[in-house]
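Single chain ahead, by itself, as structure tokens, in the form predicted alone.
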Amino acid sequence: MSWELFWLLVEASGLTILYSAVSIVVGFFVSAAVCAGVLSSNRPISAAARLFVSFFRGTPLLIQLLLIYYLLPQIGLNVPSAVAAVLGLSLCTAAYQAEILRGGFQSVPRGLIEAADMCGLSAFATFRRIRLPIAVRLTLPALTSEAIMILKSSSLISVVGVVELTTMAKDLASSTYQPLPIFAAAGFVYLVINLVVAGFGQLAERAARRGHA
């Protein structure tokens, strides 16, 4: 495979780059407030919540992507394919990353909690200052881990119309006929995102530690 071929799929790569990241950003502020929901003492609230959860981790993402592609339409809203998958991997990624703060949330200890009550605090300020970054920090690498399933999972976007890293790989090995080298060298460039990715979580669990500390 030629030198070309391989820049064009590293070229590709950045748009899968592009979407995972700005997914897995808008995932993890809706994935805050739905574990909210799903903590809320208001039980419809939580209900809700919980429904949320339940569908878009208990069906796949391939089918949530069709649905939403095909469903807004419908309902008068015409997107393009590139907003559509954002669209479908936030929501997917939210439903994860919900249950994962919901842990994080679970393990903050009581009695700050209490301390922030007896300061004044709102419920409101003391979920944003104190309760949401002690989750998060606790919740780091299955965050990580979250993040690269998501980069992962985005060579489905390919079946809304969108070209990324996979869709580019499949195109290239159908014109040139040599699906072996080009999707090896797609595998290659996924796992070196990947890689990256793994690394950025490892500083960002280190310097979570050392202000803890």
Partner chain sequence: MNALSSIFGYLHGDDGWNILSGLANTIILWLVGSVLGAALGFFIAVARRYGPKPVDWLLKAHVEVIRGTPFLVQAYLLYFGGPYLCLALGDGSVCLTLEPFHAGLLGLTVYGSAYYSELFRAGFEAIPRGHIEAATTVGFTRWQTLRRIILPEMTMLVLPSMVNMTILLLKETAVLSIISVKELKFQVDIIGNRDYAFVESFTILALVYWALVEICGAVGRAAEARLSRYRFAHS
Given for the second form:
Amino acid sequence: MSWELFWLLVEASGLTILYSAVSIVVGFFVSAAVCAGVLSSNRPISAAARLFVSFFRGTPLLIQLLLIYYLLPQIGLNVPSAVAAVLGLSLCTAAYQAEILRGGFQSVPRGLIEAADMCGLSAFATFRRIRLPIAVRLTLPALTSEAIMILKSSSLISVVGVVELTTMAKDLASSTYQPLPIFAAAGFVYLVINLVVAGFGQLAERAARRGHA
Amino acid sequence: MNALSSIFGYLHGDDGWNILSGLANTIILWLVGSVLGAALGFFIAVARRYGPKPVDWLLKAHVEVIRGTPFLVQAYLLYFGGPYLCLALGDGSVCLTLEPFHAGLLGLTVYGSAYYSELFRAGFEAIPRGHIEAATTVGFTRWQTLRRIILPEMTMLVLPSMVNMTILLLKETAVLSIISVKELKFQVDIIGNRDYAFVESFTILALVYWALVEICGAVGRAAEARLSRYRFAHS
Amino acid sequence: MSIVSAIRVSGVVKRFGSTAVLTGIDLDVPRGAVTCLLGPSGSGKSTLLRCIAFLEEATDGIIEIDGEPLGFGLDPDGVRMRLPDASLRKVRSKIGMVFQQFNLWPHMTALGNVAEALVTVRGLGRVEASEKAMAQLEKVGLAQRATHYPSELSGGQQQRVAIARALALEPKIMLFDEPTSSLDPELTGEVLNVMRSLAETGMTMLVVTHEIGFAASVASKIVFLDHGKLLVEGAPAEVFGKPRHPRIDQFLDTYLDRGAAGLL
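Could the form predicted in complex with its partner chain be shown next, to go alongside the form predicted alone?
Let's see the whole complex now, leading with the same chain.
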């Protein structure tokens, strides 16, 4: 396998990173709303949020992507396949991130909130200054794993024809008749990206452990 | 309503049988893959903990590679790997070819083993040192300690994550349709493509997987509830 | 006219579901002195303290801080009713609390922990808050640890920061919930010393503790709780001197081994 082919894979991995990053960020904001919904005391809202989490965690991402890809045009939304793919990835990761956030908030020790209470902090100040930073700190390892999971899962958007690393590997494999080295190289590129993300995650955790959440 | 009635229209006759055979294959791949993956994962965890350092490094590299690459890419490698090796060897007399089904099962097992091994490793770590020291002071051998103390405690500790992992494997089986393993999604795709009924076919698939996941989760929770009786004072 | 007590507890009952933890407590905590709340574990002393801090809501009864009802008051017909949150916040701001588990916020430095409420509650500027917080840390002897995070401090140092955090808000009354119970014996001394010097400044303190020696030497009033009831109250000499209540005898037997024998 030549350097030219490998370079094509590296270039395509930029799209993999782009789609994953957008999905994770969009998913984070959706997940905050979903998490608030799950923890809400309003029964219909809580039930709807739970149903959302259950569905997107309970079905294969591959099926979610295909369903959204074919469903959007049927309801009159003709969007590029990349948009449909990012929407699918975002909704899926939102369900997982919502559960991660919920776990984080629920494991903030009660005593720390009581201490804030005794210092007279308002509910909002307690949320912003105590609960949120501690919850994010507690969930950093899980959020890093989720980011890595999405980077890997983004390979599935190749089935709806979006150009990214796996699509490029597939195309090159069939045009060069060298599937083994090409997919091995693609796997290597994924591995490197994920090791870098894991490294950043560890740096963030170390910084957070000293306090700077 | 029209879409819904057409969904149920697929659930009888030949189409129904094809879907059922696909479902059977999915469940076999899932259950066998999970059991073999968990067994291999346990072996990896024990070898890494008690084996010599080089074994630990080698297995760590294996686990990191599997966990750092998409399952789809691993599946492609297994699927194309065999025929390509035949071509590379020239005359095709020495040939490693795997049926898609076997390639899929092998892929699931290896993929699962990497994740399961990490669960078991975390489980080993989470057992309080004092429990093992207590076993030592009352005269347990290493093997007795493993069998009577470490394994039962670890089962309780890792059960929730094992259920999650097993659910993850079920969802990964759908990816195997891409390498033409004749599992549930593969069979439903045939019908969807034939009738140009994509939304219906993917809705059926989503509902079936969702039901399987919920059942698996309920069984897991029941098992946890049973085991929690044995969860004595963790101080 | 009698002097208003710092804390007056009347008829306080606390039930968790069907279990009654406090069964009608009446108590006066005098101003400018140290009152120690003793009792075997499960006697309800921590629950009583948490009710006085309004971390738990008493099922029945009235608690007055400085003559003002806390959380619940009596309407003109003498019926117990919930008071508005504004009144609760105002009355509660007179109280500072120190917890058994310190409860320092792990993502803030020692200085940050002390300054936080000065900024968000009192609305002071960062600089002014830091100066005030620094002064409090100096009082507990930890000025040179100001930039350390809780995980970088010993248990005793963490508890001293927690005391500084409570003092920074200038409370009239300080509540201590077993402040030394999760400390190694060699670290309890530094916390008790800080509490002793605080007592010398005339701070009103209500302390739940197992440190009999501290109670006997610093407290002006001992309150002994057993099974959710107030069993004995009085000056240390009355409570610990003979003849003693048999339950107190029993309780002391358990703790005299801890070196308190010489003090009694």
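These figures come from a predicted structure and were not determined experimentally. Rigid core: the largest C-alpha set superposing within 1.5 Å between the two forms. Residue numbers count along the first chain shown, from 1.
Residue displacement note: residue 141 has its CA displaced by under 2 Å between these two forms (rigid core superposed).
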